[in-house]
Partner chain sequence: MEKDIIIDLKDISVSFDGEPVLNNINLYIRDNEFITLLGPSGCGKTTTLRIIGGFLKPDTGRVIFEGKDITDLPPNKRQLNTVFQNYALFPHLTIAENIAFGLKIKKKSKEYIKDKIKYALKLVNLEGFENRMPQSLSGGQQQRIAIARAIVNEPKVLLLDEPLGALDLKMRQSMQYELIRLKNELGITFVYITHDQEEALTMSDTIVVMNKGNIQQIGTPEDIYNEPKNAFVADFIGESNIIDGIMLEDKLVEILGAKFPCVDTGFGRNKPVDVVIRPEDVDLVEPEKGTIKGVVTSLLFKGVHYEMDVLANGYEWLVHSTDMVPVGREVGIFVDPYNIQIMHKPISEDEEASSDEE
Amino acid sequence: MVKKLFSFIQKFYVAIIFLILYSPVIVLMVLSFNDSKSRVIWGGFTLKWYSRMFNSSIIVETFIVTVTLALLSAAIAVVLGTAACVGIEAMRRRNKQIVLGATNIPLLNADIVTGISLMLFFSRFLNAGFPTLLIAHITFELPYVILSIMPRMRQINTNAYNAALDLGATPLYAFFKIILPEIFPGIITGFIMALTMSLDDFTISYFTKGPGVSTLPTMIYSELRKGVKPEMYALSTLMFLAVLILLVIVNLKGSPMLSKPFANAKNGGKKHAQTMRYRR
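With the form predicted on its own in mind, please provide coordinates for the chain only.
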């Protein structure tokens, strides 16, 4: 009886936490289908805000810039972060601790400090625009990517990698066939984290964007003086659903995105060993 009561309290507590977290999102989604512009009066179900959103050239252009920026910055941050993790793991223990400590500084730093410092740096060497915005996003995403991949790097069994080198494989070939499949889940996690952070960022984008370049958060902030349009509700709903679907696909058991690399990891070493024996 006590265990059942305790289990019920735990489930009730978790339900309350999720309700607090997602109730604003639910309200946003409901308002995107409200025929009335009022936030407190239900005017009936409608899809006109979605239609107006797709017909608005400003929203569509800003959305394309935001998604392009997020995909590019996340992809580049993942490549740089993966290379950094390989280099950090090869360091000595003391040097590794120093580098990881320096990597954690941007995580603890306030976004406004990072944004202002990047703005001052870009104003001295570069003209503000999309390139500066891209560099800024890569800069603040990189520590999070490293944080996602490093635990996987520490779990790798180096015996398989060394065995591949002994069989005649090049370090690059052994990395792609043995190391990369093992850290692939961490790479996917880092990519999704970088992608969502880029879509959500306002402070750093506000200080590093140039004239004529806007992201969705900065555009919404600039329209707060006039009042948020219902089209923004529709756009935010679609973005939330897109991220939610992506997370569900990645976390599904037996997802092809995750199962294929592990299959390569298991079979790659055997195939390469057989090939090297035939060559000999």
Contents of the next structure:
Amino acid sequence: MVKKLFSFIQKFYVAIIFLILYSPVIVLMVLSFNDSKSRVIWGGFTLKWYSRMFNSSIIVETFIVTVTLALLSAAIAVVLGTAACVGIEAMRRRNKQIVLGATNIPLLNADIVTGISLMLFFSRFLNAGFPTLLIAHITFELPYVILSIMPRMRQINTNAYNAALDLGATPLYAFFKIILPEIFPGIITGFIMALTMSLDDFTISYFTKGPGVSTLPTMIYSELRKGVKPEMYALSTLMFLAVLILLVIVNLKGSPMLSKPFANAKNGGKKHAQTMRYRR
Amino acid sequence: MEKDIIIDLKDISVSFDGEPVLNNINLYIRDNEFITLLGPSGCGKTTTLRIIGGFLKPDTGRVIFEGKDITDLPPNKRQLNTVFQNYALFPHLTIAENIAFGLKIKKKSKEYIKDKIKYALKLVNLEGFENRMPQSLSGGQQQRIAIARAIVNEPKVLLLDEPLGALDLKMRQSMQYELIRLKNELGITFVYITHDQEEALTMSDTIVVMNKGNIQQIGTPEDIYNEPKNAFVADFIGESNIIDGIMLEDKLVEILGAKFPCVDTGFGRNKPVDVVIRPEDVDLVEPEKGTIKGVVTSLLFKGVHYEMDVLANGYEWLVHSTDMVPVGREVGIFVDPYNIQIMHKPISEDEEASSDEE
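Output the form predicted together with the partner chain next; the form predicted on its own has already been displayed.
The complete assembly is shown below, putting the previous chain first.
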């Protein structure tokens, strides 16, 4: 009896936590189907905000920019991150720790600091625009990519690589045949994480995008300043779902190092990724 | 230069972070020889193997392979193959793909590769394992696959880095016979690394005993066991009584205040020496018949023999015997002159017996 009660309390507690955590998002989703413009009155179910959203050229354009940016930056970050992991793994232990620590600084750094410093840096050398946005995104994605590939890299028996050389493989052939297949799950995880980071980044994008370009988060922000448009609810809902799906994929792939705490609290994802580092 | 020398290491020295790992190693390996590098961990044996395999460049010295200098040749260009510690199979490839790895690089035909895989699996007694994954195999089986993967490339020299280290005792013993059989069937040179003296004695044609980056002794297993050159070798190869002695004259040594006849000559008169007597060479006799008298202080049954400690003239003698003598019994100690091995006192600390090694 007491046991039953106790288990009920446990479940109730967890349910409350999730309700508080996700109710704002649920409200947003519900409102995106609301036929009334009001935020408090339910005017019936409609999909008109969604159709309006897809008919808005600004939204569609921004969507294309955002997705291109996310895919391109994630792809480049994954290539750079893999190369970085190969290099870090080959280092002596002390250098390895120093470099790994250095790559993690952007994780701990406040987004606004990263954003402003990148803006200052770019203003000296480049005109703000899509290229600066791309470089900025690669910069903050890179640590996540390294963090998801490195554990895989460490699991590889270094002798497996030596064995490939021993059997006549060139270093490049050995990398593609032996190392890459082993770290590939980590690369995929890193890619998806980079995608989600890029899709929902606001702060850094805001400072580095330049006047002509917008990503969905920065556009939503500037649109909301002009007044609340229910299309933005619809857009936010879709973005939430997109990121959610990506995170579910990461979790199903079962990368224990990062995906779990990351998925549990979407908003606190960055912080969780940091704490994971120390738990290791 | 002798014609049958396949690998010649000349004046090889290596240091890591200023710490010397190999000091001027000179070693030649004959064609079709089973040579074992034996020593405690950190003695430089694996480093030597890595230099032969091409994974490490020596700071100084040359590696000569069949008369050609290969010191600067990368591992993928060398005509030798390695069986690594902990197998190092490719986990995402099947057994057949693992074995075919080197052959595919050499662009051999499909039929050739198929035949070779079959032949190699038969050689290591694992026929029908083509489509298994490495993780589904036991340690001993994985080790055999690692050997098969190396030998399909028909290397002239096979390097084996403690290949049996991760296996249990029974498995290790059966693999020892397997390796000797393989070596004889293939007719190639084996360079074997181990810290297990029994393994070395069982399998090798030649044993190279190493310690702290120096070669201590090179010889046949019988040489190394019966005529250890210094206290380190005597201590590392099996158990020994190593006692301080004084060489009174040729063929007579004083140990623990008693005079023992021996067969060694040329040490001079009244010179301090180390005397090595193997525990199985100590004969326990009636007290008055022995050279010195002692008392049995402990007795252990070890299966094949009894292990006894005998306290005599202040030294605890280690004795192996098939005859049991109870604790407390007074005995005489007699050693056949032929079984007394006299050694010079160590000149440098590198040659000293390391006390932390069993």
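Positions refer to the first chain, counted from 1. Superpose the two forms; the largest set of C-alphas matching within 1.5 Å is the rigid core. A quick note: this is a predicted structure, and the numbers were derived from the prediction, not measured.
Core-superposed C-alpha of Ala174 shifting 2 Å or more between the two forms: Yes, Ala174 moves 2 Å or more.
Cα of Leu244 displaced 2 Å or more between the two forms, core superposed? Yes.
Following alignment on the rigid core, what Cα displacement (Å) is computed for Phe6 between the two forms? Looking at the C-alpha of Phe6 between the two forms, the offset is 4.5 Å.
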